[in-house]
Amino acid sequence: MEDPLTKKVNTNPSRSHLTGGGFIVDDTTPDDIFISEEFTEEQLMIKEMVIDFCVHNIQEPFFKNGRELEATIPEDRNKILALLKKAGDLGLCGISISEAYGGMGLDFNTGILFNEALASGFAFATTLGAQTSIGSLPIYYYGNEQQKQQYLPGIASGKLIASYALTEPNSGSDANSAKTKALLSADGTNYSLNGQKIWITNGGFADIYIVFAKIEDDKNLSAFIVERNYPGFSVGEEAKKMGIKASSTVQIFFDNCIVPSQNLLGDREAGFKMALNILNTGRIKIGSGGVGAGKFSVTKGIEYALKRQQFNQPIANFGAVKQKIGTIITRTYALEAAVYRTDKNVDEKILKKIKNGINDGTSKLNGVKEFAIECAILKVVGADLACYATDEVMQIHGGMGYAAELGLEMAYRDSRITKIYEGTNDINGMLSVAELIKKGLKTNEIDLNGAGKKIPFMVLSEYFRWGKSPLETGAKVDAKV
């Protein structure tokens, strides 16, 4: 595959857009911005392959059978597992894992394009998304060579199903308050885990779990690779959910669960930062998923509006319908532009680090971490768009949209979770502001003070632009301004 980074790359470290959040205060030239029209033919082929997979294996069977798959039903769960295996055979389970460990080794921007296309898979997008992101990236980014060799090829092929276990009944947004404990044995050969996790995606059929727990009386979390067959490990019943019913969601339990000491992932007490950094990747993928949801919704809306006749004409002729479709299009276009501009910046940051001798996994980790502000913002905007677009396309369909046979009500229900997982929209909104303040006022990576000083002069220049000065109108101007 052609390396898309060779098409347009400028790794000058002075470029402000290689600093996360820099877009807020600095000018950017057109040459610095990647737009979706610049995707290569190979990248677009990957996108079409994923869409075809979702249409033929998920959408068409749904429309034929008239019902969605449900992980609570054993027969359906077998079908979901078969879909994961089929995705693995096509290489779709290892998109972000390097070829050295059996993956496709896609650059970051292509991986995000993959995720946009995966939105066509409804709930299966959550299942495969967990496999390719939060379930496997902790090992790829933080694992030692033995851990990578042991687990990543199986994950990339779909032979091993991966899961991520962070949330607990009393530990959600405040992730570091988790109560699951790990005690090191006297001989140092293993850890004993006790506790429980909740809302674990893929948990009902996963083979390995990235589990976060505090070792003894540590202040911060550590991370472990836990296999399903370890003594003391058990899985609860499938949760009955409003949406994403084809995604397995369970509680998991640790009752003196024995985990080999070599399965400690990364450094002791590094788990909390690990969790936050991995979530950045998941958040920006929700942004691209919002693009996919917007495109799906507007396509379905236009198709129906053109053929649905009322008052002797297609409802597409009516202003109210045009307004709904137009709003979905403009919001999708804006989000798409922001997502792929950011993703390209992440790729350029990654490439710069690789050229400085940093390995692929660490470069990708730090590249995404740099743009934590953008990841949080795009997650919120993407989730909001997914919910808005699916709601509006249901409204365009009227009563038919509420009927299960068209799948729109399923898309509507499935989209709602995006405002909750990978950090709620509320938390991400606060996180983006906190990170901006940190970069602007504490580390001085972003010149917020300098930008702020320009605001009064910008306001005055606009005032004078219209031909009236404060003196001419008798207005008083604060001397401090």
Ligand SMILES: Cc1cc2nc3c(=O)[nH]c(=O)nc-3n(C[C@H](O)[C@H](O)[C@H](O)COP(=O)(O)OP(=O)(O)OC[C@H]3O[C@@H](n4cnc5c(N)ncnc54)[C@H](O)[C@@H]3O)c2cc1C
Second form
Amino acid sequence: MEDPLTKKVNTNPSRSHLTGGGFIVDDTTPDDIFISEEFTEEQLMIKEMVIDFCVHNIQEPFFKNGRELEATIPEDRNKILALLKKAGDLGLCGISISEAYGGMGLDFNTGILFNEALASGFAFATTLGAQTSIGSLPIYYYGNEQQKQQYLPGIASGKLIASYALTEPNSGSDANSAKTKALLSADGTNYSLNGQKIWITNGGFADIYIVFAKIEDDKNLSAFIVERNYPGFSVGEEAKKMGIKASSTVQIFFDNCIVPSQNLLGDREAGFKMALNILNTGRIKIGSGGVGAGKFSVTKGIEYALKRQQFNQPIANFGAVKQKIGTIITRTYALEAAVYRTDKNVDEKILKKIKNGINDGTSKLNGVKEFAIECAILKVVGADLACYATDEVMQIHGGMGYAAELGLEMAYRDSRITKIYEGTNDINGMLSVAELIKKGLKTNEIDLNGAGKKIPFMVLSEYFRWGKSPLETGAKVDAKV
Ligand SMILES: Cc1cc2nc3c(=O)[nH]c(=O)nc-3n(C[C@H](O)[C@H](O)[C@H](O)COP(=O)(O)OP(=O)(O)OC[C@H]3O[C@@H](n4cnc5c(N)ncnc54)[C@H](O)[C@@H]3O)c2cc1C
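Same protein, the form predicted together with the named molecule this time rather than the form predicted alone?
In what comes next, the whole complex appears, and the chain from above leads the way.
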């Protein structure tokens, strides 16, 4: 059977040597860089399908009935479940899962494009995002064949709702300090879990939970697939939140919760690495979500600025308004270029691994891991842009922006979470630098030293060219020497 990934990825062999973080020092030619104009018709069709889904099922009912969408959790839980089911029927719950397990088997870049489009689904972006990413990828990437067969087709079709449970009341950023404990029974048939998790997206109605816990006195976390109906498992109240109110967020509790030993996911103590690796994918998706939020905001901003008259003219004529729109466009354009360039690099890496006989899930896992630095950077820039753009578009609307009926204040509140989950922006900022230093100075995957040594020559050559130092001439210093 033709591999869906090979079929869809338009490869350029010269790109596949690229190393994550290498953009700092590598020479890059135009051929190395994927631009969004290169998306195929099929990829753009998927994007349109997701936008259509969000507009018809989320935006239109919202704008018709005022605040209906926000009142849905917990009161209208069934509406969210029906939406998930509808998304599943269209194949949208299985975008990252291969066809062999009932998914669409999209390449990485299309999956990220999908996420840009999903930003127009407000809180549902978080719901479907957890289903297609953090809730299901641990099984797809790390599960054994039996676990994949048992759970993935249900997740891909939307019949099973998935969630990811890492955070605890006393362990957030410091995730490996989690206290939830797993004890193996004397006969080795099951684990007994005790502890609690907090802020679990989809947790109010999920069927399966990827739970991270420490087995006995292990130093590192292990991961388990926990089903909702296991004895000793319970779900708390829905959290009252600033935004994404249509997204379920709960605490979950384990009181001698019995989990069959075959539900250990991956190796013992491999859970912490797994948790971090899964977050890489979630992070770059927040990057493309930022692109979606930027485009949404700029469209709404331009529409209103052309229509709204003050001082006998459209407010679009005023420089301050133009500057707001221009800044959102500039930042969106830059982020879009960076996101899809990176995604294509990830795809090239994945394809190379598949060609070397590594399975689709492991190839995807390691392909994105290679670009962990970029994922962390793009998460920060995407979240910042989502918050900035939704704030500025509200400002362009003046008092109307603050009114609930336009949905802009909802977009503003919804976007704020992106700076907090999938690792706070602060943590991701530090992580990108720490990874870069590791690759540059410890594992030597990036030649930071070599690039650093060239700087004095670059400064001297500028001096001889201009008879002055670059700082005196104001010449642009090219760090990629
Ligand atoms: C709506 C929502 C949905 C969520 N969904 C999920 C989910 O599905 N699954 C899941 O497991 N978790 C989920 N989370 C949890 C989320 O990932 C955590 O809230 C986040 O990682 C931060 O952890 P914390 O809240 O414990 O903050 P803390 O770790 O206590 O951090 C508090 C502050 O200190 C800063 N800080 C911490 N350590 C450092 C450091 N070393 N240096 C500098 N600053 C630091 C942080 O940046 C932050 O500003 C969700 C959270 C929310 C609010």
